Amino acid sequence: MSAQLQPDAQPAPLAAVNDFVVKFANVNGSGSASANELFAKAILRMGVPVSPRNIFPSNIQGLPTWYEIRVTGAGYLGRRGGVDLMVAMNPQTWNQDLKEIEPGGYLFYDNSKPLPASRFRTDITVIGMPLTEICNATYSEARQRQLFKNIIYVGALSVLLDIDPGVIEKLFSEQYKGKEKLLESNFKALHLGRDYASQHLPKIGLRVEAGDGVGDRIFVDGNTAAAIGCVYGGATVCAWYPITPSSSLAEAFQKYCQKLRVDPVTGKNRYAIVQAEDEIASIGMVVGAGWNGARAFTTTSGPGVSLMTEFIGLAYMAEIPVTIINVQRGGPSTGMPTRTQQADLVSCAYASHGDTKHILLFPEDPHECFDQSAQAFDLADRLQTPVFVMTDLDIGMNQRLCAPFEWDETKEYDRGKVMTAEDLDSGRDFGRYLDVDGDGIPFRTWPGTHPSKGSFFTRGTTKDAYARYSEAGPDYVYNVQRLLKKLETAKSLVPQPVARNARAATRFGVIYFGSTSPAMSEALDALDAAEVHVDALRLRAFPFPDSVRQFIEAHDLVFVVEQNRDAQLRGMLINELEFSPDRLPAVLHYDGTPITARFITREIGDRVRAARKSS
């Protein structure tokens, strides 16, 4: 029942303090997710940054699930690649899980049922603990055995890694406040694991040491952050249809509206949230609310956007403010509902038939989910057009350390060009689609603004500047050209790119966006350390500001790193900015898991070295 140490291990066992990756392999529906999250939060409470990622199937229970935790004293929050300690609790994925362990790494497993030596690797340290035996001897109910097995292994790991048990107990106390019976049972399971590990298991080379690397940062998922951003951004209407991985965003919006959007005097809700019968109905409601002057949004994923495109085209052509938060997942069709990708760029940027172009925002973390979700409503109102916030499953459903949210209480919302009753009475010329100042954006009125003036037909068909139906070619050309001019105006209003220069002058650059950012930050450090110097530009929006063209022009080769098969961002850069494809080599990762720093470092490093040799 003691630890099984494999003989003839070639590399020395890994040794690291606050710099390693732990991965839990479990079965979905076993209650492991809460225990694994508890493990991550305990390390975080010790002042050591962590970056967890939950990799789960799209069914309710029975299929494999993984929970990967990056313990990162240096503050890197992206996936590194590789696993230093595998907690293998699922026999179905045993062989796959063993392959991921770094040479010299560690395997922790339930050895209640002994396995032959042929099932293990000789270059890792294997630690067996009879978890099932302990549970069977302690608990009589099957569900208790299943649930507390997870807490027992957390207790054992806390000994192996020097995690303060007092921190875990405090987390229990917070979670089960007022539920003392549950508190006591979890304490018991935790110490069952700790007692066994203290008596029977050897110390390993990985340790957690209390630090101060967290600071004032908060630990939050992107969907919650975006929901709070919608509240602060002035949204009063949400219409949505449940779809993974965006459903929790609408649910969080409802939660925070109940706290912040209820009239303290009357008790009446100052918001409307509708779970529609499908995505088509939800976007229709949002378009109608936007036409009425409300700040309205829907949250969805790729399949939902596919269904919404006709209404999105209507909002574009009729110039109605709409905000759409797309928490991207693997596609096409049903694809991989619980895996992450950045594969909806083209479908959103050009959503609907005909010539359409939409505003896209690219948040990199929960903090920017908050900022950009709030900003999206200003942009939609200002530009009178649909605005997409392009987050994804990796950002949306995983908790991440980020800067605290900030809000200027003196801020006034930008409602754009809205003509008032006073304006109309003053004799100002009102043409609903009339460009009066050259920025492509006309004035609008809200319903009920004036009893006899300022009305107009809202239509998706072509019209003249005064909203009168017209199929005349010049009227059509005027409107669609004006819509392009509006996109030019948007370039200066959207979030601008963030540049990072290498330590030495270089002819190589890299462009990236969104959830690629954490892994890219680490990869750029590694490339600089290896004397592979690459300037970087993180895009934060489409249409591309002029600085994107300038960055590409300043380099001979600019790698475009993205998480989709077809290099969609690269295609948009080539199409919109008219650069030669040879100048923009693609670096693509699209297996549904978040991109890793090691992958980026290897791909760009090898190609830069090859380019140097050939020049």
Contents of the next structure:
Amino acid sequence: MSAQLQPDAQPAPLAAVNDFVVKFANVNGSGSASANELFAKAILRMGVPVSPRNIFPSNIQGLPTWYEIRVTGAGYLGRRGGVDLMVAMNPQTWNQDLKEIEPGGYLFYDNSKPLPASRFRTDITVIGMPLTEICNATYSEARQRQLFKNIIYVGALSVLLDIDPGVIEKLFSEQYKGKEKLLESNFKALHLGRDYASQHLPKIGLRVEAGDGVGDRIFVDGNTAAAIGCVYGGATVCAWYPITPSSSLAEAFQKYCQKLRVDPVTGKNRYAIVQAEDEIASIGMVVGAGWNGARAFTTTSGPGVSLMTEFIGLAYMAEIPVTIINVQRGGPSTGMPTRTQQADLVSCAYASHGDTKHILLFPEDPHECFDQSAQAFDLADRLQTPVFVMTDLDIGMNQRLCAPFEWDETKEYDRGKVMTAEDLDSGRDFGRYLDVDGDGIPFRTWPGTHPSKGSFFTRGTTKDAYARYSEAGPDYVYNVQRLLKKLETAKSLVPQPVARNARAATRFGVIYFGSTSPAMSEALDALDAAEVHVDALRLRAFPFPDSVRQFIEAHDLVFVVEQNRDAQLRGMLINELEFSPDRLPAVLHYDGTPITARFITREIGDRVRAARKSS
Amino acid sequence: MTYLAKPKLHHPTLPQNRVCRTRRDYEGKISTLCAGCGHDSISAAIIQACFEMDVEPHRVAKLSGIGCSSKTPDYFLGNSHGFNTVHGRMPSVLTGANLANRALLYLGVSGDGDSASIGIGQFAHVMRRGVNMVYIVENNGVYGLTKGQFSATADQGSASKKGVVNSDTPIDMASLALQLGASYVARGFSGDKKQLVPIIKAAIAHKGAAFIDVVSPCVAFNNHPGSTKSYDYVREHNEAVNRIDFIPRKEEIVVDYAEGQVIEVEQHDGTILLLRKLHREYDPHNRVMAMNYVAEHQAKGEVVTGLLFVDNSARDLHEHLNTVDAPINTLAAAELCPGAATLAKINQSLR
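Alt. form predicted together with its partner chain, vs. the form predicted alone above:
All chains and molecules follow, beginning with the one already shown.
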């Protein structure tokens, strides 16, 4: 039991090395994002893991934006919750920003204009620096004043937090290679900040100390990673329509294709990217290209999937390989376009009218965005059906420290069951919708294959095993049952779940997926340390492999943690595996911010303790 | 769309074309449309055009949307892959298919409901992009499959079979195609095969977005007095601006025309269109004139037919995208996957 604090007693200023949260409150369009990223990268280059998150508005200029950086020597890359040092650069959000600071934390602000004492808290350390004054004295142009203010505060913070200025200078040199003038002016701004801080500002309790916690890991956002995965996975056709938070994926695909996919002799492109007129056209193009033997994908977010639904049903029914990367955001409707959620599970898994089920993949970080995007094309070709890569804004648009990308050169693309002219000439029976191997997957032919054999008519209407139009009940039942069998086959082809056992045997389990992963890893450590033992299973795909059923059967109570209101994954587990709802309590976080380790630890900790008491 | 195969009995003396096929090789299943339907005449015109052009049937991909017209690809070119897509969305599927394999001939078949109502957006954008294809709208001004509702091409003031008068202004697909940048725009009439077949042949030879609006009366729901899409109405008001005599390449031009009446139009592939002018002032190379001409005559209740516009130097979507010459779907993994060593460099750039 700790001694009771006197009402007036102030908490001691926070002290931590390589374990704190810095949040920058800025105005968007002011150039702060690149300065804040520079700050994060500098710490990373010192060998200390960081996990930044950009919290931005659906707007181009003038609205509040935040950049939260978790400095984490222990390597916990989820959001922790709470802020230890607030860099308050936006008067619009002053009150809200001030409130978020942990007791004993720090506030760094621009004190060019004096503020009354009533605008501050007394339980934090306040550090003022006349940033505007310094800028106005140094620069004459308005844009320069604005941009270099950001670099100046990075310089000041580097002194406060003991960040190696050499590292920042090196980052500048890399960024402004060949642009000497820019390099010089950034150096100057950095040192303006550093000099002022050294002379005028007090030391604080938070510090960065060089370490070796980063290793060979890379620092990349999920959209870029998925785009590179599409290049490696052999995607040749990308049709897309701009939508936050997925646009940067298509743009990254374009960028890497321009580097990696141009024929060196002719200068011509080994790819085709079309910005379509809407999401319906995007998916239509992907369906057409997939039908015609190209590896094709689209990238979108929830509202786009809603528009694509009819085509997704066609691709399911006509059995056409399609890859859709859904960078999820807060829904429904326009919802929270610049915030994160995992709320499209049901709309994707069962997209379209009638009985449909689709393959979903759940990457946990950019590394898996790369892997699963590349793998999606193999799965789509093998299973001849739509495959969704279900990433989200948290993974997609934030740089995340992750294992480097790997590529096994011995592995070939799996183009699935495609009959060639030689196959057809050898007398093999071709029934487009005939289950010849017992796995539910029929053979297909690409248009133009053979002068007299193998052509067929593709349609969303019912047909017999030889693709002939049929409204006969048995033909319909044969086909839709075969589609189910195909889904059974998929269970062993999709990425399998990853299990993590608690330190001691337990009757409690937790199921989670996707961007919840880093917060969950940290929460599981904290729970284990608090003697709350929970076995964990991270799902990586739908349909659920048999090991998911086994995991649930092996535990009395399995928490299902997800970032949506309606416990969508839980509902799918109950429906698909027919478990009792009582066995699968929901742990839900859906306010648009990424789930935190503190939230999971508290929710599961409390409920396990309550369950223990009642049993 | 019931399934009725045609018996494969070929008369041994049937003439063959230069790819050793008879006309029968270009046929499909037996049509299930109403007897006298204009769409069947268009299917027959497509068959004749492909036969006479020596098109290899399996090198054609035929795509459609939903509706009576969209059923027809099953009734021609039985050895081609066909795709009955989604209502109003054939253009996007055709675009994707074309991106995957530029070496095939793409034939999009649609109707006025499919292209002018639900699908007007995709119609507009596929024309803008210059997708290399032949896009035929079988235009009867009415929804046949759902029994006689007006479509967006129905003329204002025209009456339905039940006597309802259409109050909406019509969309003219050919004018729209002209405005949107289609590089080949023509209008035909299903009742005039002599005019239609050369129009289709020239469209096949054209590289770029070729659009043909074919007025095709619906005998069941839109062939009555008061309709402006009936056989009688179109015959009476047909205003043909020219007639194409399509001359395949390297063949001597033997047709004799009076001077000033004929224009030679050389296509991308070397084929030559001989265009017999029916109106001295009509210039099919002038997009703006074409738009004005169609509008002026339409205002008089006339249906302007013929080759309305052709741009023989058009570029297609693949040229715009600078894609490789080989069909993209034939590229091997070695040409697509940059490999592990490059990935190591990418990793290094992300540290």
